[in-house]
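Form predicted on its own, single chain, as C-alpha cells, below.
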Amino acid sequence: MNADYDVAIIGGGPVGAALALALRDSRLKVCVLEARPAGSASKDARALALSYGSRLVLSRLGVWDALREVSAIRTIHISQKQSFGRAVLKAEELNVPDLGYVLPYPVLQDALTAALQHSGVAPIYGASVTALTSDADHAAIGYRQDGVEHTLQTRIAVVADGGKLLVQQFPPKVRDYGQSALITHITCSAPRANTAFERFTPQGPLALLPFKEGYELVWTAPHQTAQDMLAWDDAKFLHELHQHFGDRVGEFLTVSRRSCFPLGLRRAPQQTPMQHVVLLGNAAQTLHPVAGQGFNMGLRDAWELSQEILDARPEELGTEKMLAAYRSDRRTDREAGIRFTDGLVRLFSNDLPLISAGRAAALTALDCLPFAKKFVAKRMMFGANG
C-alpha cells in the first residue's frame, strides 16, 4: 500500500530533529510531529554537555556553525571526596581540539529547528499524539491538532519523544538510584579556564561544567535531601557546595536558580512487538547524567538510524530486516554505554572504606595509563563503536 510518508517521527527535540536533517536530501518524504506550537520557545533550563563525537555529527548537518554560547571542556578533572585519588584527561593529549562543549539546552533547540524550516521535512507542530499502531504493511499514528483528530500512515515511525508515548503500552525496565539531579549556575573567584570537574561523593556524583564566566552545576543528592538544597539560602548553598568540592576553583560566589529532577536508569525493550516503530534517544534509554552520556548516545541512535534508512533498498524501507539491522548496530554502543554509567553510580555512590581505597588506585592508574586515558575518553567522546 500506498503509505502518506516515508518517515514520521514523533518529537520535534533535538534527537528527532537530528534525525530529520539527516534524511532532508534524500528523496524520502519525512514529516515530524512536535506537540509544540510553531514559533513556540523551548522552555528547557538545561545545559547541555556535548562530546566531540557529537560536534562531528552537528558539523555534518549543518548546524554546529549556528551555535552560540557554546563553551569548550578541553580538560576534565576527576576525583572523589576525601580520598587522593583523581585523574585528569587532556585534549591535547589525545589529539583532539576539545574533548566536548556545554550549551543551553534552546540553543540547540532552536538552531536545528531553524535548520529545518529550510529543508524539505514536513513539520506538523501543535501534533499531540495519542495513538500508535502497526501491521504488516506499515504504522498508523493518531494525533491530535487544533481540536482534529488526524491518522497518517508512514513505512517507519521514529519515536523521539522522550518515551512518553509507549510507557504503558511497553513498560521500560526503570532502575531507581534514589537520587536526584540539582542544577543551577554558579560562579567563583578562580574559575579555570575550559575544565570540566566530575567528583564522585558518597551521596553521589557532582559536575562542574564551564560555561561563560562560571559553571552549570549538577550535583546529585539522595531525593530529600535535594529537596532541601532547593530550600537553602544562598550563603548556606554556596557553604555546602565548597565542603562538598573543595577550593580548585577558588571561593564560590553566587548562584543562580536552582532545579531539580529525579534520577534513574530506564530502558525500552531493545525490540518492540511493533512492526515499522523504533525508538530513539531516551525513548530507548534513559542514563543517569554522570559522564554526560544520555543525549550523546541519542544523538548517535539518530545519525546511525539516519544511515541505515538511506542505505536501505526501497522495498527493505521499515521492514523488520532493516529495523533488526538497526539494532544490531546499535546494541554495542547502547548496553556499553548503560553499564558505563550505571557502573560508575553503583561503584562510587557509596563511602565504605575498602571500595573506597579501590576506587583511589584505580583513578591514579587511570592517571598514570596513557593506554587507559585513550580508551575511556575515546568512549566519552564517540561511544563504544566510534
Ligand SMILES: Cc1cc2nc3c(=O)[nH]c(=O)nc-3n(C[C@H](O)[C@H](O)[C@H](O)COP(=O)(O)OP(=O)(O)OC[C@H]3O[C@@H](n4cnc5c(N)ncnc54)[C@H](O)[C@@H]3O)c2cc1C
Contents of the next structure:
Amino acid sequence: MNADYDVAIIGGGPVGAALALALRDSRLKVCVLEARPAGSASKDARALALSYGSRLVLSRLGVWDALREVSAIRTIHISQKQSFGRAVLKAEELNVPDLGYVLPYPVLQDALTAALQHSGVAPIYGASVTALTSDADHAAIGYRQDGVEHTLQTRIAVVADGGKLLVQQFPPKVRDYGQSALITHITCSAPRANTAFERFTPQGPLALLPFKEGYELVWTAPHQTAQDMLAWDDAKFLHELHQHFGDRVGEFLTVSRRSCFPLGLRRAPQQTPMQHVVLLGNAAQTLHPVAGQGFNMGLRDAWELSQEILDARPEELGTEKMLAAYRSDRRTDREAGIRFTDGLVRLFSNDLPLISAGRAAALTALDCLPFAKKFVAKRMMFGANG
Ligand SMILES: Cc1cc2nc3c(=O)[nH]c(=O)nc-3n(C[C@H](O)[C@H](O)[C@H](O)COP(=O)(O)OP(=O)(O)OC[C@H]3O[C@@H](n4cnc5c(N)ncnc54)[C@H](O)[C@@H]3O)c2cc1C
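Moving on from the form predicted on its own, kindly provide the form predicted in complex with this ligand as a structure.
Full complex below, order starting with the chain above.
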C-alpha cells in the first residue's frame, strides 16, 4: 500500500532533527512531528558535552559551523573526593585536536532546527503525537495540532520523543539512582582554559565543563539534597561547592540560575513487538549524565539508522529485516555505553574504604598506562563501534 511518508520522526529534539537532516538529500518522503510550536526557542537549561566523534557527524550534517557558542575541551581531569588517585586525559596525547566541546542544549537545538527549515524535510510544529499503531504494511500515527486530530501513515515511524509515548505499552527497564542533577553556570578566580573536571564524591559525581569565561556545573546529589541545594543562597552554594570540589580553579565567585533534573537509567526493550517502528535517542536509552554520553550515543543511533535507511531497497523500508539489521549494528555500542555510565555511577557513588582504595588504584593505573587512556578516550569520543 502507499503510505503518506517513508519516514515519520516523532520528536524534533536534537536526535530526531539529526536523523531528518541525515535523510534530507534522499528521495525519501520524510516528516518530523514536533510538539513545540513553530518558532519557539528551546528553554532547556542543560549544557551538553559533545564528543569529538559527534563533531564529525554534525559537520557531515552541515551544522557544526553554524554553532556559535562552543567551548573546546582539551584536558579532562578525573579525581575522587577524600581519596588519592587521579587521571588526566589530554588531547595532544591522543592525537586529536580536542577531546570534546561544551555548548548549551538550546544552541544545538536551534542550529539543527534552522538547518531543518532550509532542508527539503517538512517539520510539522505544534504537532503532539498521541497514538502509534502498526501492522505488517505500515505504522499509523495520530497527532493533535491546534486542537485538530490528524493521522498519517508511514513505512517507518521513528520514536525520538525522549521516551514518553510508548512507556505504558512497553515499559523500559529502570534503575533509579536516587539522584538528581543540579545544573548551573559558575565563575571562579582561576579557571583553567579548556579543562573539564569530573570529580566523584560519595553523594554522586560532579562535573565542571569549561564554557566561555566560567564553567557549566553538573552536580549530582540525592533528590532531597538537590532540592535543598536549589534553595541555598549564593554564598552558601559557592561555599559548599568549594568544600566538594577543592581549590583546583581557585575561589568560586558567582552562580547563575539553578535547575534540577531527576536521573535514572531507562532502557526500552531492544525489540518492541511493533512492526515498522524504531526507537531512537533517549526514547531507546536514557543514561546518567556522568561522562556526557546520552546525546552522543543518540547521535550515533541517528547516523547509523540513516545509513541503514539509505542503503535499503524501497521494498525493504521498515521491514523487520531492515530494523533487525539496525538493532544488531547498534547493540554493542548501546550495551557498552549503558554499562560504562551505569558502572561509573555505582562504583563511584559510595565511600566504602576498600572500594575507595580500588578506585584510587584504577585512576592511578589509567593515568600511567597510555593504552588504557587511549581505550577510555576512544570509547568516550567514538563509542564502542569506533
Ligand atoms: C542534566 C543533564 C545533562 C546532560 N548532559 C549531557 C552531556 O553532557 N552530553 C550528552 O551527550 N548528553 C547529555 N545529556 C543527555 C541529553 O540531554 C539527551 O541524551 C538528549 O537530549 C536526547 O535527545 P533526544 O532528541 O533523544 O530527546 P529530547 O532532547 O528529550 O527531545 C525530544 C523531543 O521530542 C519532542 N516530543 C516529546 N513528546 C512528543 C510528542 N508526543 N509528539 C511530538 N513531539 C514530542 C519534545 O518536544 C522534544 O523536542 C544530559 C542530560 C541531562 C538530564
